[in-house]
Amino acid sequence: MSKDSLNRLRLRIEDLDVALLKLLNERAAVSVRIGKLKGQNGLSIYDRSREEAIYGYLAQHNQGPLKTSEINRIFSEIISVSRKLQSASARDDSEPRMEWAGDSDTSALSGKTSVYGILGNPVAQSMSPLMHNAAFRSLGIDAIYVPFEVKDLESAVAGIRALQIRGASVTHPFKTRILGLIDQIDVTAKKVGAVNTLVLEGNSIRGINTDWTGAVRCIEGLLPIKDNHFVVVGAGGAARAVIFGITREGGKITLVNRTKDKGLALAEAFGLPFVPLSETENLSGDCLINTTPVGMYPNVEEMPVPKGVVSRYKAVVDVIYNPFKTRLLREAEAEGCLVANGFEMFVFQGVEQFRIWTGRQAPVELMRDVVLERLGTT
């Protein structure tokens, strides 16, 4: 190729990028008007079923040559860009109690306020004090919720006593550890080995899991769960969740964990084939579930299978959220893959969470909402 070829494709390219920025602003334009109309009409910026729908329309026009998973991915940047856009100019327009004010009002605060809050460690990068909180608030609730970054798991739970604490969410490393510390434990808790919701009645602490039922619509959001083989990595409490939720729904499951003796007593317990971390790449199914924190913030690099797994897999799911897309999910979407972080789950594990508390319905959008916007994807 000449040198003036080249000078002349180059010239090509710096047209057709003048005229990109000039559609990209023009869609910005039009996404701060929707936004507009969103926040005048009390509408929730994030629509997941108009993502889907766009990513869909994409694909049936994508002629190539690049991947339909290469256009997904520089299209998530332009969706997230503009639902920022959308948050934005959708807070200008809307009266003052609809702000995406997610932290506590402390001015409140009285001997009269309920305390709730998440027994974990660590636990700073919970955003469920954010959501909780955007919640009581919304529905003029007098509470707060707050983190407890918690060394001794005992002491603890005692504090929860002492101190009248009404609820309290429970999560990583506990959620298994404080079965044997807590006065009653539901059915279902029971069932599944593992709680992340505490309930004070009177002197008595009463345990719940709520994560199942997050589980099954975060993954139904991809694949039917009925018939398809999963394959979930960790023995936690979340994993605990993740697998009885699947069994619930007639799916099939191959169990992965790190450490042997952990890995077979979980597999044991429901029943399911298990395979050590260590060969996971003799591994197939339709869909890879990742339920351990690694790849959470601030080790964002780290994956818990070998980066050429997921490529086995229609579609991978990983429970964590924060970040929004792990490079797990990363990989998997490069490879094709569908894919769904934990936002899902934890969003309505906490909207039944705030039910069982309060008694009243949860404002949902607000919840998904904020969070959406602290973790920069509206």
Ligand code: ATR
Contents of the next structure:
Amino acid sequence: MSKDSLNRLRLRIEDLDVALLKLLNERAAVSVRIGKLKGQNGLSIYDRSREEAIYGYLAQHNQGPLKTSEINRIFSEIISVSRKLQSASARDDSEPRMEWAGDSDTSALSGKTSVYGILGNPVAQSMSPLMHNAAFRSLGIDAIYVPFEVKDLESAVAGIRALQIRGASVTHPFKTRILGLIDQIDVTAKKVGAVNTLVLEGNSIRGINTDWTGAVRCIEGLLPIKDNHFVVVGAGGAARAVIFGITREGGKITLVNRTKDKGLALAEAFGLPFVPLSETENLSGDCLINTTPVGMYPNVEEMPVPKGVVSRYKAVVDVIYNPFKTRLLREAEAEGCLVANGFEMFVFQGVEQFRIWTGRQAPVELMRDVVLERLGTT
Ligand code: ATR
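Can I have the other form now, the form predicted together with the named molecule, not the form predicted on its own?
Now the complete complex, all chains and molecules, led by this one.
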């Protein structure tokens, strides 16, 4: 190839890059306008069906030579940037409620303020304080929600009674251990075998599980649960909630776990077939669900199953939402699978907690947006 023709091709690339740059900025300007409209009308920034529609028309119009999976990868980044732009412009143009979203104004606290919190370790990364505080403030409820990094769970539970903490979320690694330390456990939480929500009633602590409702809602956004076959990876608290929800809605499950004993124990409790993680490649089904922390920030290049496995499923769900799209979901999308992350699960377990604690309908859109905005900036 002559040097001249190489230079000519490079100049052509440069022209195309400049044209693409112009189009990308035009697209970004439209996104900002959409964000403003969403902000003014109190609509959620994240709209999964709209994002799916975008991938749909891209696949329809794609004439190659780029593969649809390659186009999807590129647009996944464009859409992610658009979401951030929309969040920022929605905040600028929204009703005053958004002013409450991220601030840390404590001047309104008094001796009458109800205290809620989250018990976990670690807990610094939790989005629950942001989400619940935004909800309390937007509805003018005199309450605050704080993170508690728990060193000693038994003492923490005693502290809830002693300090009259009205309610708490329970997260990793305490969702099953808490069962033996509280006074009452809801029938559903008993069946799940895990508690993620505590309510103080007088001096008695009641444990509830709201994780499973979030899981059902998330999965049903992709495919019907009834009569479909789900392969669930992991045997911790998150797996229990997912398994309970799917079983309750009439789905079939195969359980997969790294540690055989732990996996077998959970499989037996729910009457499920068990397969060790090392044999996942022999499995297939309608939907693969990851409930392990593998792939979570900062280990974002890790995957709970080998790469090729995702092509054996129509849909793939990851309970992780930080990063918003794990490597598992990116690989699945490239294979043409429907995907969902743990974002909706997380928001809806919180929405249900809020209803239980306050007796009020939660401001769902606001709760979604504050978490989305924070995720977009980390
Ligand atoms: P949670 O209650 O939040 O679901 P957990 O009880 O610690 O968390 O459960 C985490 C699950 O992820 C477990 O099933 C764990 O597998 P093991 O039973 O073998 O410990 C699984 N898990 C965690 N890290 C993993 C890894 N690196 N590879 C595979 N599975 C992993």
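Keep in mind the model is a prediction, meaning the values are calculated, not measured. Between two forms, the rigid core is the largest collection of C-alphas that superpose within 1.5 Å. Numbering follows the first chain given and starts at 1.
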Per-residue C-alpha change between the two forms, residue 269, threshold 2 Å, rigid core fit:
no
